[in-house]
Structures are given as C-alpha cells and as structure tokens.
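The chain below stands alone and is given in structure tokens; this is the form predicted alone.
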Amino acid sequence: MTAHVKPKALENFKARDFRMLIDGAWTEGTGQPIERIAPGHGIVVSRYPAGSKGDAERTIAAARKAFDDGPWPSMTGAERSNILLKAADLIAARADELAFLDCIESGKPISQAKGELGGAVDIWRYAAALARDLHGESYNTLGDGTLGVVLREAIGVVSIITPWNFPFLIVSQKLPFALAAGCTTVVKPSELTSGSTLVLGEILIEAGVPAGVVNIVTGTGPEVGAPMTTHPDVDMVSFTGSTGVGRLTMANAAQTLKKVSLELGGKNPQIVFPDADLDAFVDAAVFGAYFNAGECCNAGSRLILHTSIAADVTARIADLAKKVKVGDPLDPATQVGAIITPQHLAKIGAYVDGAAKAGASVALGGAALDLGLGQFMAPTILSGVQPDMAVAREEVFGPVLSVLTFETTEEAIRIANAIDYGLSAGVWSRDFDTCLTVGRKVRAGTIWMNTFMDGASELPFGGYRQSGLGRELGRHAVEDYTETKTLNMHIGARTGWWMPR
C-alpha cells in the first residue's frame, strides 16, 4: 500500500458547524463543541454542540408537548404518509451531500455510503406506505350483546439512539416507522457521526413535519443518552449499539418500565459444506468480513468450514482478500475505508494479538496500515481458531475473519450456537435439505442460505439472545411503536350481579 495525499475534494474544505434541533428551532448547545476528525483524512470535518442533561430534557419536553397537544398523532395515516413520501424525495435529492457526510465522518467508502442512501430512501417510502395500513381488529363473535374493537395507538414519545457505523441507514430503520405510527421523537446520533442526522432534521422540516415531532440532540451517552433512557416522559427507547450499552439502556428504561427495542452485537457464522458453490461463497466470505471494514453487527466474522475443504477455501479467500482495495474513503474504487477511531483500531489489533498468542495463525494481514492519513487496518484472516478463543466468541468489529472447522452437521450447529449472540448466520450447500436443517436449528434472527448480507425493507431484522430485543423493518415495524387498546362495547340493556335477571 502506498501513502496518499489529501484528495482534491478536501483541498478547500472547511469544517461544517451544526446545531441541535429542539422544538422546530436550531439551537446551540450549552457545552463546548465536539470536533469530529475524519478517520480517513486526519482533519476536522464537523463540529456539533455537546449537549447536556438539560438539553436532553428540553428536547423530551418538546416531544412530550408535541405528542400531547400537537397535530401529528391525530393526523390521518394518509397525511403522515404524504409527508414521509416528501421526506423520501428530499433525501434522494440530497443523497450525495448525505453520503459525503457519512463517508468523511465514519470513514466508510463513498460508493458504499451512496448505496446506503439508496436503501434508506426505499425504507422511508416503505414506512410511508405502512402509515396508511396501520389498523386494529374487530370482534363480532362475542355474542349479540358485545362488540369488541382493538385499537392501535401511537405509544407516545420515543427516544431513538443510533450508532456511528451506519449513521443515516440506521436512523432510517427507526425514525420513519415511529413517525408513521404517530409518535414524536428525540433522536441522538453518535457524537462521532452526527452530521447526516442533523441534515435529516432540515429535510423533515421542509417536508412538513410539525415542530417538536422530531428533535435531534447531539452529545455523549452519559450526558445526553442516559436521560433519554430514564426520563419519565419518554414512553419507549429504540437503541442500536453494543451489547454492553444495550444492557445499560435496558436497566435504565426498567426504572419506569419503558418499552425497549434493542439491536445489538453479533458474531455471525457462515457454515460451509463441501457441496457448496465455493466460488460464490468465497466472494460472499470476503464481502461479509470486510464490508464497512468489518464495523458491522451483521459481519460474517466466523467461518465454520468443513474440514475437507478448510485449507483450500481459506487459501482462496486470502487470495481474493489481497485484491480488496483499502484506502481513501472518498475514492470511488475503495472497498475498505478507515477505522472509526485510533482507540478502536488498537482494540482490533489487541484481538488479533490475543488470538495469535492463544494458538491461532495469522493467514493474512493482522496489522494496521500506514496510508499517510487516518487509521486503517489490513484485511485479516485468522486460521486454526478454536471455539473457546475470545476472537471466536466476542465481537471484534473490525476486518478480522476467524476460521473454524467442523466434521458433522451437529458439530457445526453446536459451534454456531455456542456464543452469547444470535443476530444472523449463513449456510452454504447445494442440498436444500441441509440448508433448511441448519437454518432451523441455528438460533439467529436471520439465516441466509447460499448468500450473505442480503436484505429488503419488507424483511424483519433483529436478533436472538444478547443480539437484542424486537425487530426492525418488515410490515409489522410500525406496530412496534404502538400500544393496543381494547374497546369492549355492550349493546342493549345490561344485566349484572346486583340487577334482576
């Protein structure tokens, strides 16, 4: 790899200053600005207000007032749908701007960021359709004197807390569905990648979302995120992030018994049988491991290969991984960009060193790359990994692929399930009986068969066990942001305990 210079796109670049959105107004924070240094370029690219507990409380009060007294919850589904559709059009119109912000703030490749914006637009349009389809139930089978109606009502104020690895895509997996249901919201993006979410605030105002319905507060988890999870005026928390912070979020929300939706970590296996289409698998293995530099909860970070093919397949994956272009996130040809922070790069390196000391072999990579600016990690393959090693059980969240082996189907399933996570998995075989058998026994929220990391707005996403609670996307996603209310209606004269029969 050769060193690169600052790209032309940043030669005359000036850091962008942002403000928080509270009750329809752009507001300065009470603390010192947070400066975001681009992980792929080493320069300050954004400044956000460092919100305080008081700022969080003001946003919650605005959302509470907008829900209790504002027009949004009482609008028709068609009215909310039309606003969400306009927002989708505006997102599409500003997609290049949003992708650029996600690219320079997170270090992800610009081509990938643009693809994520396309997916986000589709999600907003899908959520808009669901706004018109939200409905309850009626029961005309309870006897001549009773009619039962079950309503679905917006749950209220929702705190939405999103991570740094997919800044715009993940807020789009939550916010439009909450809005479609009629909720009001307080959104806290990661303090590392707040830019595109703040631009979304501009878009939603232009689309016609009333003041106070979407509030965006920036800052750290302890200062801003904590009150968003404990405040009694918040009815629900939707969080995506690490399992450790997810546990804390759940504990905080339990103080007032809030509804909680959690999308957390993963240690996702791909189980490969000898009869698989190995050409297709090798490509999927490289994609699954190194997409978004492995900073992905769905990363295919564990390969569980049949012993008869393990050596050959590992060598083929290494040969293809050597061709993966690591470099400037703003280069359209880049496939793997920068690591989010120097601290995270060091954490990834520590996992690799620990695995080597535990007896694994570094088949490829294993070290940081000096490309002149920012922080980068070489695509890495660890072979000879044993199921009890930390690198096989814990989420590395970097471009590190662990290779394990199996001899029987039962052993493969046992290895796949022998961890705390259960977000996703892949199984590869030309025999669909094998795929279905493994798919039904691996405990994960998504099982890919002869593919990996495909998705659609229509398909639910979420995990088992310590990968989280609840599901995002899919036709029931709006329902997650509702409460059910039973109307039990009596028809005609009533006879009862103290009344003559």
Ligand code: NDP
The other form holds:
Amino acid sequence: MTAHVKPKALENFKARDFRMLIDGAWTEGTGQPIERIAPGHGIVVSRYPAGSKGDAERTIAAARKAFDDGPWPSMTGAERSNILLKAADLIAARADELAFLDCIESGKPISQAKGELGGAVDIWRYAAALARDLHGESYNTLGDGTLGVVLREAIGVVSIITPWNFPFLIVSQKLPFALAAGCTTVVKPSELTSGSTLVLGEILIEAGVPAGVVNIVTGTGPEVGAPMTTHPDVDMVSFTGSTGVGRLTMANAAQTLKKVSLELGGKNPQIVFPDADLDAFVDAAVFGAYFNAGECCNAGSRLILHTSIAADVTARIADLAKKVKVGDPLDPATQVGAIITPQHLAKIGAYVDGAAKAGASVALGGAALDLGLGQFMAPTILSGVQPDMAVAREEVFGPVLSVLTFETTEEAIRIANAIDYGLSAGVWSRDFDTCLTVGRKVRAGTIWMNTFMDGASELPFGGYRQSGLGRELGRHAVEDYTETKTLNMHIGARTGWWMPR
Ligand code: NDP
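Next up, the form predicted together with the ligand in place of the form predicted alone?
Full assembly next; the chain just shown is listed first.
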C-alpha cells in the first residue's frame, strides 16, 4: 500500500465548471452548482449545474421536437454511422482528458479509467456498424394476395440515466445504440460524476449530431431523473443503477407504459471445484473482488469454494490481496482507488461489522484506510460466511469478498441461485461437463468459465431476476431502441366483407 501524497498533477489544479446541454445550447443552472469533491483527494474538482424539474422538461421538449421534426430519425443508417464513427475518433483523441475526469470524480485508478475509455471507443465503433445493419423482416410466404413487411422504427425519445461507478463506459453502453437506431435522447449522469458525460456532449456536437438529439441535464435523481421517467413525451427509459431506484423507475414508467431497460445490482458467485487451475482462479478472485474497489455490479463478491480447497485457496487469495496497491487514483501504479463518498464507506463498514456479529471471520482487512486525504477501504475477506447472512445476499458495493463453501455440485448451484440477483457468475473446473452443467443451471445473464469479468462489445450484458430487464451490447442492443411495425400489404382485387366481388 502506498502512503497518500497530494499528487503533482493537482498542485495547480483549478476546479472545472460545467454547463448542461439543452437543445444544442450550453446552459447554466439557476440554483447553487453541485460541487464534486474528489473521493481520493478531498478537494473540489468539478461543478455542475443543479438542474431543476423545469430543466428536465425543457430537455425532454427539445428531444421530442428533434425526434418529431428533426433530421436525425430520417437520416440513412450510413449517415448516422459516419457521425458515430467520427464521435468514436474524437473520444479516442480526448481519452486522456475523459479518463482524468472519471479518475478524479469517481476515485478509480487512472490506468483503469484509461482502459475503460479504450473499451468505450470500441463500443461506439461497434454501434456505428450496427446503425447500417438495422433491418426488419419480410414475409413472402403469405400467398399471392399478401406481402408482409416488418419494419424496425426508432422508438422515439429515450431517457438515459446512469450511475457513478463507470461514468463514461455506462453511457457508452446506451447512447450510441439509441443514436444508431435514430432515437433522440435526454441523458442524466450521476450528480457525483457528470464531467465526462458533459465533455461527451461537446464531442457529439463536433461530430455532427444535430441540436436536440442528445441533451444532457445534470442534477439529482429525484429532481431531474424522476421527470425523465414519468413525462408522457418520453417513449423509453434506459436506466443503470441500484435495484431500489430501478424498481421505482419501472413503477414511474408504468404510469404511461413506457418501455424500460434496467441494468441493476448483482451478488455474483464464483464456484470453484478442486480440479480447477487454482493459480488462475486466485488471480481472478482478487481481480473480481477488488477491481473498481468492488464498486462494480459485476463484482465477484461471493466465492463458493469446494470444502476440500477452501482453507488453502482463501489463504492464497489473502496473500495476493495484501499485494494489491491501494492508493492515490492518479498514481499510474494504483490498482484500487478511493470509495465514492464517506457515506458509502460507512455503509461498507457496517456490512463488515454486521457479518462479524453474525459469525463470519475477518480473514483480511475489514477497516477503512487512512491515506491522508479522501476515503479508502482495505481489501477485505470474510470467511465462514453462511448463505443466509446479509453480506452473502446483498450488494455491498465495496472491496469485500465473502467466502462460502459447498460439498456437492447441486449444493453449489443451489447457493448460487438462492438470492434475488442474477447478473453474472463464474465457474472454475478443468472438467468440461462440470462447467457446462453449472453454467446452464446458474440463473444469471453472463457465465464466465475459467475466467472472470471479461467482456466484448459483441456480447450481450444484463441480468436475470432483480438484476435487471433487457440486454445491452451485442447485435440486438440497437433493436432495444426500436418499435416493430407490421406492413400488411394486399395485392390484387380484395374480397369484400359485405359485398363479395
Ligand atoms: P442509484 O440507483 O442511486 O443512481 C443511479 C442513477 O439514478 C443516478 O443518476 C441517480 O441520480 C438516479 N436516480 C436516483 N433517484 C432517482 C429517481 N427517483 N428517479 C430517477 N433517477 C434517479 O445508483 P448509484 O449511482 O448509487 O450506482 C450504484 C448502483 O448502480 C449499484 O447498486 C450498482 O449495483 C448499480 N449498477 C448496476 C450496473 C449494471 O449494469 N447492472 C452497472 C453499474 C452500477 P443521482 O445519484 O445523481 O441523484
């Protein structure tokens, strides 16, 4: 672990003031701006307008007008694709600036933030390709008198609401696909990490996205986000965040029967059999638990280890976890950065204390780390966790790994499935049958076999049960932002109902 020193990069740092993007114009808010204090450095780094309900309504009106009258939905797929490709190039050109903003606002390590920007550029390019390939179906099998054509049409105005843990990556899992389909959008980033999304607004204008097609409104969820989920002029809500707010979003959207796409929490198990490549697994366990300080919906926060290897493997994970470099998010060598807010750090601590009271043992860490500025949490391992403990069932969203054990394959599957979430899971064995049996029985949207938290723009991502609704990424992602329309066409003389001809 490194001692915290105020980094050189912030010595002459001046907080950046942002504005919102409404109908192609950069707009100040009316109230006091929201100040973001860097979680790893304790200083104000950004100020965003505190948008109001009225601001949200103005952005929705702009997006509605741009959809109903504007050129975007009528452009060819190739035209939209070229603009998205230009946006991808501009994102790549400004990747260091965007990664810096994500790093200081969220507290994630700078090397990781740069990696996320690389992934985001790839997603924008992938969505650009799909813009040209969006198509429906035709039925030439309905007899000589009928031709059926099924169109895919842009669904309309989409509200996009994102969380703080992967600010630029998550907006990139939504926005380019909505744009590829021809939708117009209102985007609300988290009030804690709005900077990179606002820079994206500049990029999209430069790339040639017409005014009103992408609007970005900043502010709090209840003030700005809620109207984006209820307003009758919004056709769809794409939300990533906590399961609680996801549930509220769905209830709000139900008032006007909007389509919803939800990416929510996870409590993802890694099931490990004695014949697995345990060296590879130990590395993946540490990565899965501590990547992004565990503030990750995909975190591998539950290990389900075969009893015969549990003690040895837990000790090996602890040995490796001790070497993980926790520290200044701007230090290129840092692997685990800061915790998003002091309140969230307290919540993580309460989970650890609760688990200890319930009978789990703290095998590593268990407490906050004082590095001088900001808030940090030590990589933590809890052993002897039972499936019914809160720490085994609820999303901690911090660097806390719970270790459970199993005797039989059936028991491992039962423990894995005995929670409300179903986002992802890992299975480790050199036996093909074991991997496939477990992979097919565990109810989760992604199953990793002998790896963990790998991804690609081509592969759909989303959850079963209370982890969400719908899928992002993959070739069907763009279809999520469409309506289906049937053209039922009659050919030749029509047989009348009243007056047979
Ligand atoms: P929240 O659910 O608190 O917030 C997510 C977004 O929703 C924020 O922009 C927030 O605004 C907004 N919001 C809050 N209240 C409302 C409301 N009443 N109406 C509309 N929008 C609202 O999640 P966090 O930001 O705290 O992110 C962490 C959570 O996100 C974790 O639980 C994690 O599991 C989940 N997550 C899931 C992912 C997935 O793909 N499955 C990926 C990443 C995170 P604001 O905070 O600005 O007030």
